[in-house]
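Okay, so here's just one chain, in C-alpha cells, the form predicted alone.
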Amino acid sequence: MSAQMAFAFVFLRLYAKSMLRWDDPISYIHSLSSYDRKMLKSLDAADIGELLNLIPRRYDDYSNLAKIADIPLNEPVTIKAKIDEIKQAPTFRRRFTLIRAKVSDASGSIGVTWFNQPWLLKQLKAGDEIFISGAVTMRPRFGKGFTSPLWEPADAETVAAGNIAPVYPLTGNVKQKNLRRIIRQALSELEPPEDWLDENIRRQTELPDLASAYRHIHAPESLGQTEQGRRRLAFDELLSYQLALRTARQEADAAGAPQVAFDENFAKKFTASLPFELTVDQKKAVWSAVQDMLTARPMRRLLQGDVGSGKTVVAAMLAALVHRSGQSAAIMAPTDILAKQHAQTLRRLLAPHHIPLVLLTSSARLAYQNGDERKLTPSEAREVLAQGRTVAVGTHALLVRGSAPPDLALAVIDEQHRFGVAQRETLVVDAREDGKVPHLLSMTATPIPRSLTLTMLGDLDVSIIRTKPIGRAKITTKVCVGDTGRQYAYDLIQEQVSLGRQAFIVCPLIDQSDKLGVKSVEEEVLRLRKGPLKDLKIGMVHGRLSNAEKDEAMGDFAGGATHVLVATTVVEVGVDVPNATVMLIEGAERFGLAQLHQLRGRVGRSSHESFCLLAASEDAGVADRLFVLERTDDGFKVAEEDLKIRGAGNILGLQQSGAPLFKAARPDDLELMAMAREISQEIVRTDPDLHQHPKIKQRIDGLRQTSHRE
C-alpha cells in the first residue's frame, strides 16, 4: 500500500461516520475535543468495545416532561423553559461560585441554582430556551427549586433531558454529561458488532441480539429495555465463564493426573502432632481430597470455610501427604503478605516431620528445613524446585511453566476467586512439563450461598468447614454511628491496649482515583496521632509501600512494637495476629456485608475477648443494613443476607487480573446462571473442541489467555 493510500485509509477511518469498528481506538470517535481525549484516558478503556462495556450503575428517568406548575417534589423530571434571568450571586466563601437563574414556561416560573460552574454565564443567557432535568426540592430560605440540575439546549438533540439517562461509574475528572455524549456518539457511528451467539441460542434464551443490547443499555427508550440489554450482556458473561471452566476441565481430564498414595500411619502421626484437635469438618475435607487424589482424574475441589475455620491446616495436611508419597505440593496466595503468613504457619506444622518448605514471592526467597532458614538466590530457588519432593509457598508466579516443581502433584489456591475466571485452571494445566495435570484444591473464606455454588461452581466438588477450632473467642460486633459511636470505638481501643492487646483500623478508599488507598490511610494515621490515639504507637500498610516496608510494618505489629495498625483491605485475608482483639472499620457503609465479615475474621483468633466495630455515618438506612453483623457471626447467613440486600453487589468477588469479571451479571441472576450452565453443558457435550462454534471458540480462547500478574 502506498503512503498516499495509507493516509487516505486512516483519514477515512478517523472521520467517516458510521464506520467505527468494535476494536477501533476510542480516538476514532468523531468530533472528540482535546479535553474529551484527556478525560477518556482515565477510564481505562482503550477501544470502542471497552468503552461500550461500561455498564451504567442505574438510570434516571427524565422522560417525564412536566409543566412548572405541576412539578412534584423530590422526583426526577424534565421541563422545557425559557431563561428569564441568570447571574452570579455573591458568597462569603473563597473559590466558591454560585449561579442563580429564574426560568419559566406558560404555567409559571421556578428558581435554579448551580454550584461552582462559572462558565455557565458564557454558555447561557436570558432568552435561551433549555431543557432542565433533575429533582426539585423545597428549601426554607429559597422555596422550591432545582439544585445543580442537568441542562441541554432545546434546539439540539438531547442526551439526557427528556430521556432515560444512564448513570455511569466515574473515575478521575470524567463528567457524567460528557461521558453520556461520547458514548452516544460512539454508538451512532458503530458498525453493528458481530454476534458471537447464534440465532438458535438467542431464540432459546429469548434475549436480544448484541447490537440491540448495547442500544438498550446506553440509549434506552424505556426502563424495560435497560433490563433486556443488561440481561443479554450478563448472559454473555455467565456463558463465557461456564464454557471456559468446562473446556479447561475437559483438557485436564484428558491429560490425567499424578496419583497420590495414601499412608494411613503417617496421617495419624501428622494429626497427633498438631497443637489442637481437628474438627469433624476438617477431617471430612481431608478424607474427601485424599480419595480424589488416589485416582488419575485431576481433583477439582473447592474448600469453603468461614474466616478462622482452619482451612490452612487442611492444606498443610494434604501437602504433607503428597510429600510422603514422594511428590511436591504448591500453595498459592494472591498477595505477598498472605503467602508469607502461610509460610510461617506451614513451617510450624511441617517441621516436626522434616518436610522441606520453600517460600517464593517477588520480595522473598527462603528455604526452611529442620528448623533452619536460608535465603536463596534466584538460581538456587530454581534448583530447589527442580529437585522436586518439596512444599512450595508463594504467589501464582509459582506455577508459570518451568518454575513449578517437575513432580507437582497438588496445587492449592487460597482465595481462589482473586485469580480470575480460568486462571485457576490454566495455571495448573500448564504447570508440568510432562503434560500431567496436578490435583487442585481451591480455598475461599467467602461463603457462597448454595444456590450460587450450584450454578457458578458446578464444575467443582465442594467441601465445607462450618465448625471453628476449639478455643476461639466470640467476636462482639457493634455498629458505631456518628461521632458518639466513633468515640466509643477509640475508648475501647485504649482500654484493650492497656490490657496488652492490639487493634486494626481499616480505611476504605476515598475515591476511585486513590486505588491503592494511600490518601485514606495516611490522612487517618496523621489524624489519630494528633488526636484520639495520640498516646499509642500507630503503624500503617497501604498499596504504595514497598514489599520491604509492608513486611516491616506487619512485623512490628505482629511482634507487638505497634499498638494499632491502620491499613486498607490488604489485611482482609490471611493476616494472623492472635493478640489483636479490636477491628475498627471506618466507612463501614462502603463495604458489602460479606467483606465486612471477612475483615471481622482478623480478630477473635485467640482466647481473648474480641470486638469488631463498624463506624458508619448518621444515615439510619445504612446502619440498618450493618446490624445484620451484630445479629450473626455465621458467614453463610451473612452471605445470604448480602445477596438479598445488595442484589447487584459482587459477593462472589470473582475477578480477573484485578478487574471485575462480571460487569453486567448479578448474584441474583439465578435464572440466567441456570440457562448458561445448561447451554454450556450441551455445547461441550455435542462439540467438545468447539469446532462447530468458531465465534464461541474465539471468545473463550481470548478469555482463557489471561495475563497473570501479582
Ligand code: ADP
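Residue numbers count along the first chain shown, from 1. Basically, rigid core = biggest C-alpha set you can superpose within 1.5 Å across the two forms. Here the structure is a predicted model, which means the values were calculated and not measured. What changes on going to the form predicted in complex with the named molecule:
Comparing the forms between these two forms on their rigid core, the Cα displacement of Val280 stays under 2 Å. When the rigid core is held fixed, the Cα atom of Tyr214 travels 2 angstroms or more between these two forms.
In this overlay on the rigid core, Ser104 has a C-alpha that sits 2 Å or more away from its partner position between these two forms.
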Second form
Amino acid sequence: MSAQMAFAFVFLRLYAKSMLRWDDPISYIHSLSSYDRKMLKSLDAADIGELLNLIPRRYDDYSNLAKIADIPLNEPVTIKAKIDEIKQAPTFRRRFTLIRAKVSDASGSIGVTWFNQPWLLKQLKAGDEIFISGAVTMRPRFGKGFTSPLWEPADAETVAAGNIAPVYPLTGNVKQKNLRRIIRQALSELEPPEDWLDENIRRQTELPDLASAYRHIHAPESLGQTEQGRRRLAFDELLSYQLALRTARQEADAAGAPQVAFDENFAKKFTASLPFELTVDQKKAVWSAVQDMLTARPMRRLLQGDVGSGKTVVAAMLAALVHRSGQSAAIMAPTDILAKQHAQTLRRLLAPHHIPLVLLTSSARLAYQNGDERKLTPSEAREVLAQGRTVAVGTHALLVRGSAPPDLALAVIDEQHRFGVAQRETLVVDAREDGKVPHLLSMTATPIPRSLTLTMLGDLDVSIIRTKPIGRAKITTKVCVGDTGRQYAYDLIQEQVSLGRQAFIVCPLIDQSDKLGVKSVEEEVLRLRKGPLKDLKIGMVHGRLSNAEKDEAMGDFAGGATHVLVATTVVEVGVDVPNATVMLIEGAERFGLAQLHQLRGRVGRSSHESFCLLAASEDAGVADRLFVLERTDDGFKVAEEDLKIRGAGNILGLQQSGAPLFKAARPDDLELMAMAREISQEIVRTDPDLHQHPKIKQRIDGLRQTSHRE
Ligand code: ADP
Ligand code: MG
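Having seen the form predicted alone, could you now give me the structure of the form predicted in complex with the named molecule?
Next comes the full complex, and the chain you just saw is listed first.
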C-alpha cells in the first residue's frame, strides 16, 4: 500500500467514523443543544434508526400558499398571515373558552376561532406571523373563517425547513419544529443505510432505494416524493411480515406435525350424540380439518363463521377426534370468562363419550370427568396435562412451553382477532418439547375479505360457515340518534323486560385513563338507576372486578336475577345468554363496524325476536356509517365496509398485537400487499434458507425474535 493510499484510507475511516450509523444512539447527532437532548429523552425512539422511522402523519405544503382573498370554502388550505388581534371572547357556557383572532396578508383579512385552547393566548400575540392550515367554512355566528385550525409559527426555522414540512406524531414535550430540525440534521450526518433489498427486487417493484426513501419521507421536494418514500417503507414492512410468516411456516413443515388418525365410527357416534344436526358448512369444516390432520404437515386453518354460526361444536368434535386418536387438544379463548363458557359447552358435548376435560385459567383449575367437576391444585393441574391424552380449555397461557401437554396434537384458538397473526404462529410452533408442531385451527367471527386472507395471512387454508343454524329469530338493528333515539331504546328495553327478556348495555371507554372501563360503566349504571331504568335490576361488569365478582355478575345475568347488564366490550366475544334480546350500544360511532357486528351477535340466540340499538351522537355525519348495520346482517358485507372505512389492521388484529409492526403500511395498500406476496413467495421458493439473501435473513430473524418476546 503506498503512503498516499494509506493516508486516504485512514482519512476515509476517520471521515466515515464521524458519520452517524443506523444504530447509534440519538445523542450522537452533532450539534444538539442541551435543550434538544432533554427533549429527545421523552421521544419514543432510542437510536437513529428509530428516529428516522418516525413516519409523519401528514405534510404541510408551504410551497403552495393560498391568498386570503382567494380562499375557497370547505377546502384544506395553508396561508401565511399576520395576527392583527387576538383575544378571549365571552361565552355563556361554563368551562368553555373561545379565542378569536383576526389575521391578514397582503390580499385581505379573515377571522379565526379556537375552542377550548386557552393556552393560545400565551403562545400567540398581535404582530406574530403564523402559518394556518385548515378549511374555511361559513359559520353561523362568526361568518366566513377558520375554526380551530392547525397553526405553526412562521419563523425562520419553519421556512428554512423546506417548503413541504412533515408533521410528526409527537410524544412528551417534543416540539414539532425542533423535531423537524433534528431529524434533518440526523439525515444529513447519516452514513447511507445499507439497502436490505437488492437491485433486482427494487427494479421489479419500481420503488426507491432505502436511503432515498428516508430523504423523501423526511425532507421531500414534492408531495409526490413523500408518497414514493412511504410506499417503499410500507413495502418493507409488508414483505418482512410475509417472509416471517412464510419462513415460520416452512420450518413448521420441516419439523412436522403429529398425525391424527380418523375413526369414522366414532365420528358417527359423536354427531349422533349432538342435540342438533350439524349444518353442511359445519360438516365440511370438520372434514377439511380431519383431512389436514391425517398428514404430518401442520394444519394451518382459519375457520370463519359469523357470530352464532356454531364454530364451538366444530372445535369440540375435532378435539374429541384427537382424544380418540390417543393425543391431546387445547382450546384457547382470549378471556377467562370465555374460557369458562367454552368449558361448560365442551363438558356437555364430551361427557357422553367419557372424554375428560380440564379448564385452566388464572382464576380456576377444574377437571371434568363423566359429569363430575373437581377442583385441582396447581400441581395436580400440571400433572393432568403432563400425562397427556387430555382436552384442555383455557387462555393462551396453555401453550407456554413446559405447561402444554407433551402430546398436544391440536391447538384451537378462538376469536383470533385478539391475537396477532405472527404471535399466534410463534406460540404454537414452540408448544411441544419434542419439536413437533401441533395442528392449528384459528376461529374468528370477523370475516376477513378474501383479498386480505390471501395477501396478509400467508397461505392459510380457510373454512367458512356461511349458513346459520336454522330456527334463529331475526335481529332488528336500529341507529338511535341523540336523546330521542335513546328514549326509544329505553322504552324498548322496558317493554322487553316486561315480556321476560333481558338487555345488554355496552358503553365505550370515557377517556384514555379509564382503560378498564370502571368509570364508564359505574357512571352509566348510576345514571340509569337514577332515571331511565330505575325500576329495573341492573348488574355490571368491568375490568377492575375480581374474577369472582365477574362470575357473580355474569351468573346473575345468565340466571335472570338481573334484567340489564352494563358492560364494556368484554361481552363482545362469545358470551351466550339466550334470553337477552336487546343489545344497546352507547357511543356506537366510536366502534368499528365489525366490532358492532360482533356485539350484535350477543342477541338473537333464541327464538325470540331481538334488537340491536346503536346509540350515536347527533353531531353531523358521525352516525352515517352505522346504517350499514341496519341494512345487512351479513358479516362479510360488514367486514368489507369496515375495511374501506377503518383498515386492515383492525380486522387482522395487527394493531392489538403489541409492537406496531406496521407504521408506514396502510390498509388500502392492497397493491403493495399483493406485490409483497408475490416476491416473498418467489424468494422462499428459490432460496428457502435465505442463504443467498443474507441481509433479508438478518432482518427476518430480528423480526421473528421480536414477535417471540411479546
Ligand atoms: P359461534 O360461532 O359464535 O362461536 P356458537 O358455537 O357459540 O357460535 O354457537 C351458537 C349457538 O348455536 C350455540 O347455542 C350452539 O349450541 C348452537 N348451534 C351450533 N350448531 C348448531 C346446529 N347445527 N343447529 C342448531 N344449533 C346449533
Ligand atoms: Mg364462539
